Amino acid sequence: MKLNQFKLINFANRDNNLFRLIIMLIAVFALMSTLRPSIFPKLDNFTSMAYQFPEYGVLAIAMMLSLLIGGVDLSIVGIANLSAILAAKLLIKFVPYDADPGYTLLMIGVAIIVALAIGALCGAFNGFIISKFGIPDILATLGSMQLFTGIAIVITKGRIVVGIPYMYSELGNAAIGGIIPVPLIIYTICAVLIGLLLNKTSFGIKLYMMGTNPTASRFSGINNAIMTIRSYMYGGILSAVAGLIMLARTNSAKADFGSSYILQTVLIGVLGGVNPSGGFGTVGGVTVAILILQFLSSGFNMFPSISNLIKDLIWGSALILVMVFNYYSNKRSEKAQISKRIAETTNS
């Protein structure tokens, strides 16, 4: 199958999926606005959400890259924390309290580069052991999650890393024009870049093809091992970006921060239309799914009686229900396509 033909087939139903998600987003917004009209639809609430969701939103895009090839990356939070810890340690060591602002800004740039490099290295490591040794994705990334978290614990001795230069947090939590938060801008840049990578480059088309049928992609001349390594490496870079966002928001770093994000990112991916078996998913769908979960999360926070334990129950139940719904939806779509092909063959 030619790549252009595959692209047309793969994206044939994306508009229907996105339309369904937008309807869900509107419904959730209307529900929460009705339940808490004095709080939820206010500008302050939306500003707060714009600071909250980018960190796990970027992680969700990282998770999507692994899901697209039929895998899963359980190490994204571990990579995020390790990258943030190393960046924080570098800033604390080389930026004194009374450092010149220009020097501080330079070292912040160096720390960001180091964090992104660590993320890329960790992601490439995941892709390497999966593609070269044939270790299942879930087992490989489960092991690397413990490895990266263990390294972070050794570095920090299990303590929270504090004392980061104030300029870093000030820049990371700033708002352009006093309206648009910097974390939201970072998320938008990441989403646009990955969207272009998947839709406008040969790498993206090959990634979708590999996720749909690894055997066919291999016989088409695609190097599945290289594609796997690159996919996890890009996911590692995105994880490091999320770690830097978390570092700025909390003004600290910790080895086990954000452990609940793993379940949420998988839920976001599946809710956003990403096929867990690989081959289909869009950044647009994931973005709308992120907003749906953020609206729900913010709505839950307005009800003190809803504990975090109940939230986990809701997220887990939602994940199962969405997967069941997508399964039957895909089945109906496949039957419709088969019926259409039979009708076309009969008529011809």
The other form holds:
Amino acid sequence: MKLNQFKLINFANRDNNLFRLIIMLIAVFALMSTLRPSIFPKLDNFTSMAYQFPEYGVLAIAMMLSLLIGGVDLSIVGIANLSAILAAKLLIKFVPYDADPGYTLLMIGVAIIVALAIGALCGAFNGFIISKFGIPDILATLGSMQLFTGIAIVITKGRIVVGIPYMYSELGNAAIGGIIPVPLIIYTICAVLIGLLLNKTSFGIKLYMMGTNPTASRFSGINNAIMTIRSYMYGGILSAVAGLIMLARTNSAKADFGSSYILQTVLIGVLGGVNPSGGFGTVGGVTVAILILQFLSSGFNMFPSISNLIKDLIWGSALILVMVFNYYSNKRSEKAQISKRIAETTNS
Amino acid sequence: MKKLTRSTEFYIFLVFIALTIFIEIQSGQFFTSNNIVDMLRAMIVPGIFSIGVLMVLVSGGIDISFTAIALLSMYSATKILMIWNYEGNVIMAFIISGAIGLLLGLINASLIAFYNLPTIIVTLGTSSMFIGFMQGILHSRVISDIPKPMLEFSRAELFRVYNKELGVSSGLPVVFLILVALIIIAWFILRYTMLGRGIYALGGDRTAAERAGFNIIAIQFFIYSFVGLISGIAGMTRAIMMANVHPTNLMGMELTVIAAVVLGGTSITGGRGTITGTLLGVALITVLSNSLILMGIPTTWQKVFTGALIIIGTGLSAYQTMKEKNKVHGGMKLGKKGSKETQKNTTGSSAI
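Pass me the form predicted together with the partner chain as well; I've looked at the form predicted alone already.
Once more the chain from above appears, this time first in line as the rest of the complex follows.
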């Protein structure tokens, strides 16, 4: 009985978080729509937003996986760039300018598989050095970020990689039925897959357990090392997906693309209710947080007086504000729970 | 002697010696007077930063906003001096820059001490705020005509050495003394004061430190504002050494400095770390990254080398710690399972 009650409270809390986020999303939407009624609530704007957010959205899910186990993965952008560069190099090498479409399509498929494999390998490497050598996650991913970026620089000699087959970016930027962009579909697939993985498989349950208390999970027979490696490996695969989306959008690859995404993905995680010390967080919360951020950022773009450089200031302040807000709301709900329990015990 | 050979500093020292000998064999130019002075010169700014990073890491936290603090305080201090048309002693430049740094450090300190938020995420947020403020609100750009007192001080040298073979000379700037002074201050605080004991205690076990009567909030306030202060000073030092103010040129250094400090045997989970080790770590990274050309390695490989060095260096010391812990836990009937257990402990607790 007591266990059930505990679960219910937990569930209500978690739902509460999502509820709060959706209210926030609606508020941001309403604000931007009233400020810029002629541009913001238009289909065009939504389509362009649907092209923009998937690349850092997928990265945010990757970051979430590492935050869930109480770590932080600073190498996601490095993995994304490295796998995009390798895919691009492979396409340039094996697809001549006048190759026939069937062959090009086949090679694109091969390049995608290679990129995903590289991502998985890089992620597994992170997980391996964290769990088998005991290097703290921040340092391990810091080092591997340098390493992956460094390898990318060596491969490209620091230059931008261009000249991938036209078909690739055409495919990546297509819109199904003229409305639903391919990146959005990719994001949805990733989100649904990770959501299923976290909620419907034993891996997901174990991951949350390990994030909440690694010692307890160890003693309940979970192999923490394998769990860590797998979680970072999935993060690596997702990073490679993000890299492939970036490759299609910019039609090029470079070793230092998207370096600002690291902060942004942590911000999304924290805003979306992921606990940075591990154990809590849902794909749903992260998705709503991504949308809030995208609405804000697209909205800001509609004000010419707000320069791009101020955005750093805004994101940083937003991150701090959300954390302070979470601190107070956690304190309040703790108090409420305690007083509720006191009331229950006095009643019985 | 046994104690000496078991310390991390000793191993770092051996690696350092091996590296210098290797570079000397490769190039024949490492142990020349001007190269050594160049290395000391290159160590000044990372060295100053590393002292603050050491304190933060020993206390169990992590601060990645110090380069942002340094940039913002160096830029605004220079701007203030320019508007003021200041012509007096250069000390004023350091005081203003340090004060601004202190103020920014206090922002970190209050967020971390009062709200008990994860330090890495707070400083990630504030560093983005500081950079955004500098670029977006102050519209920062390169200042090449720095105020006269700063320019004059940038030419001040302790001594100058000449290399007759190559016909080049290198001077050691006076700002080197700032590094020396800060090392002595930090060494004194960490070693001989109750505050220093408190920093180690906080990093070792927060709850235990609290029960032992240490004022955690006060200690954290000291640490993060001290880091702010010395970052401000480091920023001004950098500006004076370069004889210009470049608003982006310290970015990315935070990661190298943290890596250097950890390489020097400081535990990222807190409670352990020495000044000697830290300085050796800084020396190792500085020598490595400044000697790639001497070693005949193309500069495109630099990141690969720093990344590999961070992973191998920290991996060795982390592995060592893990093995030691296993020895201690070995008697606790955990057997082989115990080894994996402690392993997770080291990674799990590092999240904060």
